[in-house]
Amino acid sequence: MKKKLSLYPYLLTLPALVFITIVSLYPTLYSFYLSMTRSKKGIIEFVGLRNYSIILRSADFRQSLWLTIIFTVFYVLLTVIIAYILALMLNRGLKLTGVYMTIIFLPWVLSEITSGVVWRWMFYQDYGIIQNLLAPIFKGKALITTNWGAMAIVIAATTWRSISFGMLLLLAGLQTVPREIYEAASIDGSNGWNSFWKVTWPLVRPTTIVTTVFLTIQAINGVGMVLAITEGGPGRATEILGLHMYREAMQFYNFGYAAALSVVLLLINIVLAAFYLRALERENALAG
């Protein structure tokens, strides 16, 4: 009887484990296999580590990696800063907080493709709303057709969509800080900016690290917004790693090389996930 009871929880989770294995583990293992093959005239041949060797020598890969770093740094930095400001404001218990939360979360509710198409329309040469407003400053030149302008638009659009998510995580961290600590700090003469650095920041730092790592993982794997706004252009000016992999597979049908890129992205994600779990452990330890 005791043996049956000990096996009962595992039997309950078995269907979920089998499903996760089918939809997650198998595609991962197949990607490893596919990354060591090459399709030539419809025939798949095993080439070992050749695709990885091509990646290391590829100028397109290095450019995509560099663009990914630029995109990730600015996107994460802007998202965390703006989300922090909004979280601090809402944590004070403003009137109509529900209305503000609804407005802030509207971009997150929209799909990436929908949001991306709307942002692309706003920067069209002839009838883009924002483009017409900025035209006098940039002498009528369409920002989305310039390398730096296209990247700036992608970063701004992705930040706009992710602010609510970052704000929610940071607001949850802020609300775990007891009010008594602020009252004690106020008695000691700590107010405003000084109170933030000496009280709020040390206590919410683990949550901030978790949020930063989570946003970084999103940025590394992001494809939808960039694809909808610029499709990697002009040229390859916004072709980050995720989009580079997508184009190699879906446009050029270079599945072996694309699979090798996916393995590289997986390794990057494993490193980031390790940082995420470490930060999560610190946050849980602090909460305990």
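Predicted model only: the values in this text are computed from it and were never measured. Rigid core: the largest C-alpha set superposing within 1.5 Å between the two forms. Positions refer to the first chain, counted from 1. First, how it differs from the form predicted together with the partner chain.
Relative to the superposed rigid core, residue 267 undergoes a CA displacement smaller than 2 Å between these two forms. Relative to the superposed rigid core, residue 12 undergoes a CA displacement of at least 2 Å between these two forms.
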Second form
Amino acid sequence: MKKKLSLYPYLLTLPALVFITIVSLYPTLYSFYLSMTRSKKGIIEFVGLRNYSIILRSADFRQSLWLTIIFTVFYVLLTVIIAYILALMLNRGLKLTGVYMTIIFLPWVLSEITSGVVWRWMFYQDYGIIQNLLAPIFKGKALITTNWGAMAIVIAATTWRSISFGMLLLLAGLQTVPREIYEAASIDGSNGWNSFWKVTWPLVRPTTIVTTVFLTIQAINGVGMVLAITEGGPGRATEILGLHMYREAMQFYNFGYAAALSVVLLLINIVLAAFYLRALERENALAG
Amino acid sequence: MKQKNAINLLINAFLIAFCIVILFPVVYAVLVSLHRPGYGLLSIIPDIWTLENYQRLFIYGKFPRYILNSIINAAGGAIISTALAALAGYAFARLEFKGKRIMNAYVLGMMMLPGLVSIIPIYRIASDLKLINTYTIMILVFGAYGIPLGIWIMKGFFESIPRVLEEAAAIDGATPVQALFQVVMPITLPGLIATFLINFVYSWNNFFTPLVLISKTDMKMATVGLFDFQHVLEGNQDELLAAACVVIMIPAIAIFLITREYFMRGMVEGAVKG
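Moving from the form predicted on its own, what structure would you give for the form predicted together with the partner chain?
Every chain and every other molecule in the complex is listed next, the one we just looked at coming first.
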């Protein structure tokens, strides 16, 4: 019986695995080759590592990298802080928890472009609802037309969209902390803040790290929200790496250079994924 | 106890306020779409309520065609990923075989591989194969994107079904294949539907992939059509633009509300379980 079955598991798994290999993995590997070419008037020419040396010398790349770092740091910080507050509140088992979670989750299931359209309206010159609230502080100039303003809007919108991700991950971590531990702490007379730092924090620190790295990976690969809200503007003020790559390929047809950028992005992802898996391992070791 | 109630009251108040803030952009899009033309951004609440923009939308540009394209691409991709993920998910949940751990790790790795790093080469390959501006390329890519998450969701479903069912079927003389298709799959139907719907929503919402792979007007998806509309309509026909936003939001929200539990579970498990 067992012997007759030996091919069966592979017949079930291989279609899926072969499919993702052809459509996802192969193109990713192909980008290594593509990154060593240059196409001129339709003729593909092998140029070795030239595209990478261009990247190293490119001021545009350095600026995009810098903008990606700013975007990532602020987005991740903001998301983790808000997600933490929400997760701690929802962990109390309130009656309406399900309703709150559904609503907080909602932006995630909307397309980046529909969200982008609405966020642009809210910051529209003279009519934007939030723009008008902020106008007295910023002397009437539309925030979205300023370099830092545009970046702040993009960060806020991205946080709004994916706060639920952080919240769910943190909540899952908090729920592994047994209730008795809180109760023991409150009998000891420690207040909420103290019991959080002394009792909860050491237990949820691994989850926090996992969440932080996960959000970082998301941010590095972000492109949709920025494209929908600012298209990288004003000028190049919000042109993060993903968008830089998109523009080089689809607007300037520098496919070799864009492919080299995707390889760089892939390497950044691999490093982050390694961190992520290590953090996961520690978290699981602690939970198990 | 009294103190605890007071704290809970405060927390509820905070959460309700927070939810209103979160919901505001969605509600705002609906409100703008119900203004008469030219008045969309002048007030939050319409002075005259109208559905006119929705009527206009369905004869505006190629919007109905975009919606049709979105349905074809998203449904096609979701069918592929659900079918393949169901088979693989079953094997991962139930069977022991050589290489299982490596395959599992591979799926996880592919789940972490962001679409962004493969889109440029996919564009090049697709253009060499003359697949740019076709349903085929969109369905293939969406199918592949959906497989890893689909496997995690389906695996969870199969694990929740008692093994006794297959054992009973085996005693009745059913082959493993018969047991899978005639006994297990029908019970897993809710799981198959959930996997299909979740993948449908992710593809329906996808904006960046079709933006790169489709440039021909007739083949555009609704999200890319909306991006074009944004360039033309923002600032002069915002109400029409808002109506298009709402039409794209509705199926996503409806499906989310139906599959809420699986949506969230898939998100957490995909990220944490490994």
